[in-house]
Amino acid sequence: MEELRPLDALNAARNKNVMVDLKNGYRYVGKLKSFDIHINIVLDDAEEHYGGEIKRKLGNVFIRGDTITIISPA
């Protein structure tokens, strides 16, 4: 089996949905759209979590590298 890269993972997960956790305790969930070396993504169709519930649908949406956690299949 052929050892993936961080960013053939990611690679390999554009167009499926992901889970996105942030340092503030917020999850991201929506389908991976594109992302860049800095692991800045952009997800389609995202929800905003906090304390285990969805909070608001917000579309299309922009998140800093810096302040991703983990990006996880959802």
Contents of the next structure:
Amino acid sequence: MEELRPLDALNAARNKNVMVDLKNGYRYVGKLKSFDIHINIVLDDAEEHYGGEIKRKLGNVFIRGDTITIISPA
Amino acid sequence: MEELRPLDALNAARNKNVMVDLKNGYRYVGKLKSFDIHINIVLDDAEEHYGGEIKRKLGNVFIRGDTITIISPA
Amino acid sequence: MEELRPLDALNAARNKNVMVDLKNGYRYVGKLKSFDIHINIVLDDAEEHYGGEIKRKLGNVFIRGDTITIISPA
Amino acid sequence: MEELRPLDALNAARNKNVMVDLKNGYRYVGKLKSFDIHINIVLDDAEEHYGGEIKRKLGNVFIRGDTITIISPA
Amino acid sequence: MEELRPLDALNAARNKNVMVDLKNGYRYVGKLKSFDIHINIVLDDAEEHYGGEIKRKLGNVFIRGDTITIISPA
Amino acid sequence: MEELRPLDALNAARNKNVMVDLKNGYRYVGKLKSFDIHINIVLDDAEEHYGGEIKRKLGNVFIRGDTITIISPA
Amino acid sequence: MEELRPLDALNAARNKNVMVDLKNGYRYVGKLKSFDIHINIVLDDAEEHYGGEIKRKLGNVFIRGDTITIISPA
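Any chance you could show the form predicted in complex with another copy of the chain after that form predicted alone?
Next comes the full complex, and the chain you just saw is listed first.
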């Protein structure tokens, strides 16, 4: 993730494992499949974490962008 | 849900059962009938869950997009 | 509510009784008279519910869209 | 308030007494003088209510739209 | 403040003393010098109130519109 | 800060010391270097205050506009 | 960070170490790689801090702009 604009960094992370942290304290870990300019995200093979524990395996998941705080490599 | 853009993933989930989690902790489980670019959602045969319990059967339900955190297969 | 876009579902509910749940826990039950793209809603013969109890009879009520979580048949 | 669009309902309420409830629990009761598409509102002869009690008489008051939950006849 | 649109009411209040209440419970009382369509406000000879007490004299103050609930004559 | 529009008042405060209060209770005091229509702000020689105490000296600081409540002369 | 507009200040901080504080109390410290008009940020060699302690080393991280309060030199 070292490109010129923030969305270039997300583009470089496609098909790689990322952690997506939400404003409500939940974290989703999975393979980044797609995103858009609103930072809506789709992960594949995703797990839901809360309070340091895995809560659910979700397969794929659509995450609404305005609920996200950070996205980082897993 | 493996298409190029996040909304393609929602499109692929039409007429399938999904879970929609809200910022207030409520979850709605039902068949995805329609959505728009604001991620407003209509589910059919929907159930409302809270704290791990089914609270109500709702038939169909319109969910305002800005209250949603994630959407995943049920 | 089985049309192609979420607002079609609201259109099909015109003049029918609906429940509108707000982010602050209040619920308004009444006949759906009108709505717009912001999901601003006008109900007729409306009742205000909170904590499972009817609090007030309101006649008609304008509900600002950004305060709404879900709309479902009553 | 039985017109085709929600703002028509507000238009029909001009110069009538309305209650405006805010997200922070305050209620303003007064004569509806004007509104705009953001649902910014001006009331005349307005009273501020909180917790079921009248707190202040305000004369007229400008209410910012994004703080409003509902508007109903007083 | 009896004009056709809400911003006309603010315009009529220029150079008069107003109270501006914020979402966080603070109130600013001063002479209305200017405003814009976002309801950003500049007051002159302003005082900051909280919990019914004057906290500070501020001279003039710029108030960001999205933090405001109501504006009324002082 | 006595011009026609609120942003004119900020313009008149350039290179002067201002206090910027945030929604989260933090205050930044420093020399106003620049701002834009979103009320994003850059201060120079800035100090961070919280609960009436100086917490940090920051040199310069970029403050995101939507987190600001008021800006006043220091 | 002494240019004419706030984004010029961010531009001048590229490839330098910055602290990014979020609304939820988290702080990210790392090298500023990119930003956009929404103040979405990518940091490299980033650390996550909370309550005055380093919680995680993240390598690079995408931070959604609307969750940021301030950005300052580290």
